[in-house]
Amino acid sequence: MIKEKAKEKLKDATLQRNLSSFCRAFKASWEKAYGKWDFHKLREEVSAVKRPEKERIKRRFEAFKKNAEKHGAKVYQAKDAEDACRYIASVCRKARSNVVVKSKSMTSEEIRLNLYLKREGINAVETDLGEWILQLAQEPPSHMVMPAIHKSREEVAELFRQKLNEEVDPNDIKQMVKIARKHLRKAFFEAKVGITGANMAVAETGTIALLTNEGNGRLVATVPPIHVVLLGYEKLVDSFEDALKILRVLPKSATGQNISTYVSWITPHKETHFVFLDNGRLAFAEHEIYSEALKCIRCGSCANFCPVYEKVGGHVFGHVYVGAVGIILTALFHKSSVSRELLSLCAGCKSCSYYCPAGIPLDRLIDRLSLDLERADFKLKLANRLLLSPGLAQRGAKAASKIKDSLSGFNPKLSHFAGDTIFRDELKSLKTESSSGEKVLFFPGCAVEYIFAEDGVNTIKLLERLGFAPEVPEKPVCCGYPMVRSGDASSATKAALRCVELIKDAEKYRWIITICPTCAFALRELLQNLCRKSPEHFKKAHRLRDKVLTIGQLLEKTDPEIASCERITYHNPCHQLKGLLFSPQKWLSAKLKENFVPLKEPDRCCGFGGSFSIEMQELSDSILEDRIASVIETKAAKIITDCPGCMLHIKYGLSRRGSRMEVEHLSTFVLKNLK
């Protein structure tokens, strides 16, 4: 069970140290590598180059095949893993090669090539240092680019001692490399077949590109007389110009380098065999959503920036391909049942999409897959039905407020999920000021309705102070995102349709304001898609999307004067920074000057993720602990954030550490400190 596997990895101190060190170092290298480059522009270029329409792929393939065959190369189209393995084994048998050398290839992992060749009596020797180490350890890769990143020098030294009878100082990296070279060189000259993948395949010339940081990849392609290239159709590009666009981002996003140590452009010869693997690719090239995954350039950055991967690694958060894209590719190329289980590990922080150099909206693909696979279990569906029934939800929230202490004894986290009052009850007693200002609709969302009623009331007051005339939907309404995240398609659709119905006459409002970035993201980016089967609701959802603002966005537009006599820090909610591409941090800093203390890694996820924080509590708490450590380090009196979910989780995290630091919503903080 994946939950148990995650718990086991969280207890592995060596793994925690290795992954934390790698992820933090990589982020610094990524920033340095991109430097003055415009990452978003580069990403747009790569996304355009990698457009995966089936007809485009077929056209590229035919051009590549024609140009490769001019050089005498053989081009084979494999329908699936079995077909590809069978062809490659036949090439090896014909060459009478009982030993083959391989460079690192995730496609070969996808089809379990080594295992197939072993059954055929052929020994496949991995020559990439990381892959070779894992071959000795009999482990699969834990990362698409750095397969042995989870292993420490001490573990590798012990492996050499046990498997190779080689004694080596763990700190003597050069000696370790010499040992690897000594054991591998014999295989290079013994093998008659070398097997590589390809980072890119250029249609206009029949040329492939190999990017490596060791010379072994080039040796595999040139020393044995026969070269087999195993690749997916998605590696095809039209021209060298297009290939260079990918080359600009691939090393930066894969290893934090400006350029890989070796970039080999290889033109085929008469003993070159290209094996193009389908295995579902051509079918999914026609899919309206999942085709986007075929843009993947296998850089691994969706894992490098993932807070979950940083905690458990690829042996838990992966099947063959790891991280966010691995969830999708597992469903496309392998088993949906495995992908369904992996979905429970996603915290929904959107880092994968935000940093993807190919512009793949991975978070949206994951949300769609979660709905298509109907991931929600009975407990999640029950919770979603509750949110769809405002009367029941209100009664449940009131009951929870009365048994807070009991909830704390059962699970300390649950006591933070219970509010003191209900927003609708507080709204009845609120004396609103009549205003001739522009009408705005305040969309409270579930957290305000049932937990943070005071922040909802303060938002109404703040909007009035800013000169607006606020209104609220006549009944509590959910944006539908909790249902999307939990994989409850029926409830998500019902919530979306109801949401559109309750936001009546969107045109009469200047803005639709929410104090939850997740709600804002759902209203702007998801609502329309959830309403796609109802033309009338679809039109209404489209009309309201451009009117949606978070309170932070409204504050930046209206720019009120505020002042604070205490030091505060600010936590960026994931859906605001990485979903809406906005943060009020700069505005707050300019207003508060020396009383504003920036957090280290202000975009680090707090680990909440809605139901993720309960489903995967140990993992969620571990992610939270890193956030809390940086919060406490600021020595601020108060931490401000825009997200009720983040507030819940950070309050819980601070209480676990015995900290007295206050947690306050941005709207409440600004109301209290208006000049």
Contents of the next structure:
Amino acid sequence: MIKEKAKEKLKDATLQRNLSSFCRAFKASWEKAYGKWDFHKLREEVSAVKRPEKERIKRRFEAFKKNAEKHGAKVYQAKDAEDACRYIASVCRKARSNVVVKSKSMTSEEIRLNLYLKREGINAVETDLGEWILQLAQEPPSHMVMPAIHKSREEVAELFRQKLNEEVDPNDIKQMVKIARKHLRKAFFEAKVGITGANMAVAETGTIALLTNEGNGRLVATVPPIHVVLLGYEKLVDSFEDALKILRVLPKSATGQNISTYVSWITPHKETHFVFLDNGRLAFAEHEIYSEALKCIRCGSCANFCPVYEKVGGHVFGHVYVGAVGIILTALFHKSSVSRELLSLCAGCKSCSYYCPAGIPLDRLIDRLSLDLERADFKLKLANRLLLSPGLAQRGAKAASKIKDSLSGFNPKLSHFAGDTIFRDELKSLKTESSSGEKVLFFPGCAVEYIFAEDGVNTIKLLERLGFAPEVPEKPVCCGYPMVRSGDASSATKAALRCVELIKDAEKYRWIITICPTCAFALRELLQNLCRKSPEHFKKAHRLRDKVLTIGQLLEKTDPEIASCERITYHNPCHQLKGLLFSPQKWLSAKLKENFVPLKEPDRCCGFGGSFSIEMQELSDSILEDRIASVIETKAAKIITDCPGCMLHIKYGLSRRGSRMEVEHLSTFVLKNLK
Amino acid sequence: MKKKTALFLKESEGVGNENIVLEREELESLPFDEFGFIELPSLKIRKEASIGIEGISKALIEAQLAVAETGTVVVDDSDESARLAASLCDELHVVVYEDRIVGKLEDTRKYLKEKASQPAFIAFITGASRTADIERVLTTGVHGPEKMVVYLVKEKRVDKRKGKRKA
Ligand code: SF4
Ligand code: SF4
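Now that the form predicted alone has been shown, please provide the structure of the form predicted in complex with the partner chain.
What follows is the whole complex; the chain from before opens it.
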């Protein structure tokens, strides 16, 4: 089971050390490479260039084909993996090439080309150093950019001794590279066929671009007399102008370099075969949302920025393609059953979408896939039902608060899911002032209803102090996000319809305020689509979406004065920072001045992810540990955040470390410290 | 020194290249004998070599363009023996004329389109062949050159002043 595999990786010390140092170094060089560039603008350009409409793809393909054939190249359209493998094998056989050299190509992994060629008696030698090491070790790559990241230098030295009969000091990496150079050089000259992928294929001239740092790509394309290029239709772009836009972002997002060492632009000048792979691409180009995945430029950022990937690597969090896009492509090109397992590893932090240089809304694709594949098992479905029946949920919450201590003995994390009281009980005793201020609706959401009642009450008070007249929906209501995340389509729809009904006349409110960015994200971005089967609800969902704000957004707008306080730090909830693209940190630090201590790596996830925190507890705890380490490092008296989920998780994390640092919701903090 | 030139030199150094700034006359007195392969169309110098599995020690070639923002040299590598020489040498030496430096990647578009409309191999080269595949330790010379040297040939000052006066 994937959960067990993940646990094993957490125990692999070499992997943990290498992945974590890679991810940190990568993020730093990413920042530096983008420097003064406007990342969002650049990626919008790339996204536009790679718009995956079927007609465009067809047009680009026809132009490419015409231009390439003009120079004598063969262009073959392979409908699936088998077809592509067969064609390539026949080219090798005709050339009597028993050895072929390859430069790294994900597409060839997708069709398992090496295996096919081996069965045909053809030895395909990978020439990228990392890939070659893994080929010697007979292991699949575990990382898109650093295929052998899980291997230590000692392991590589041992491998060279066993497989190549070469003795080398494990600390002499330079010598290892020399050995590889010697062995691979031989392969280049033996091979009669060189196989590469293409990072881009420029339709206007029939030219491909090939990026490598080692220079193996250009050797594969140069030394053997025949060049085979295997590529998916999505690699096509209209022009050099478009290709250069991709070139601007690809190395930055892949390795944090300004540019790869070698970029080769090749228009056919010798025997060249282009094998265009369909394998589902042309079908999905017509899909309303999965088509987005065809914008992918294979930079690997959606893995490198993923907190789960940082913990378990690509052997667990991937199939052929890894990370977020791997979840999707596995379903599109390979097996749904594998994809379904991968889905359960996703913490839902949206880092992938936030950093994708092609502007692919990966989190939405993941959510949609979760629903389409009906990922939820009976336990998750049961939990969702509970959230849809407030009466039951309230009784459950009350019962949980009574057995909090014994829950804690069973699993300390679980006890943090139990509150002291429930929101509706607190509400009864709350005296609200009649106000002539603008009406706003406070949308508490499940976390406030059943766990953080006090923060809910404080929010109502805060809204009054800010001069508004707050109201709440008459009954507890769920935004539907837990159902979407867990892949429970029928409950998600029910929740959405119920949500629209209970918000009633959105028109009468100036704003709809939440203190949970997840609810805000769901109401703004998901609700309408979930209501698509009921025109009535669809319309209402549309009307309310633009009124939704998080409390942080409202505070920034209203800008109240805050009295001085103790030293404070702040944790960004992922769904606010990467989902709503907002952070109140700037506002908060301006108000608190020297009393504000920023957290290192302000975009790091706390590892909560709702049901993920229980389903994949070891993984979730391990992500949390990293976050808690930087929280403690600030030596702040209090950490503020504005997501009940993050609060719960950070409280649990701090208590595990025996820390006394307080955790407070932004709403409560501001109320207590208003001037 | 022009801003573009300074940026090019900085970026080129940033990827580990050795930069040598020369006057046009000095270029002509480079120790050409040391190179196993030379292709300098601007000086009409070409020294052929048959390049096999052993490669060669030093190759000297000329850049058609250079890109300041990335420290890249753009080489027309369509000639196969020149490409083999540049790919399989231990040291790659590249002559860059200052007036061929462009500011941004996009500025190579016209050149690319024109060249690539015919059978072609155009290379953007930014430093020596490198890998970090073993424990992320950066090592050069994995397949191609271990070292890259750039000769930046300064533009004639006089020409420039004249040009300015006219403007
Ligand atoms: S949402 Fe977060 S955890 Fe899930 S794939 Fe994207 S980056 Fe990884
Ligand atoms: S989906 Fe985006 S981030 Fe992931 S590999 Fe593709 S382009 Fe890169």
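Quick caveat: nothing in here was measured; it's all calculated off a predicted structure. Take the two forms, superpose them, and find the largest set of C-alpha atoms that agree within 1.5 Å; that set is the rigid core. Residue numbers count along the first chain shown, from 1.
Core-superposed comparison between the two forms: the Cα of Ser152 travels 2 Å or more.
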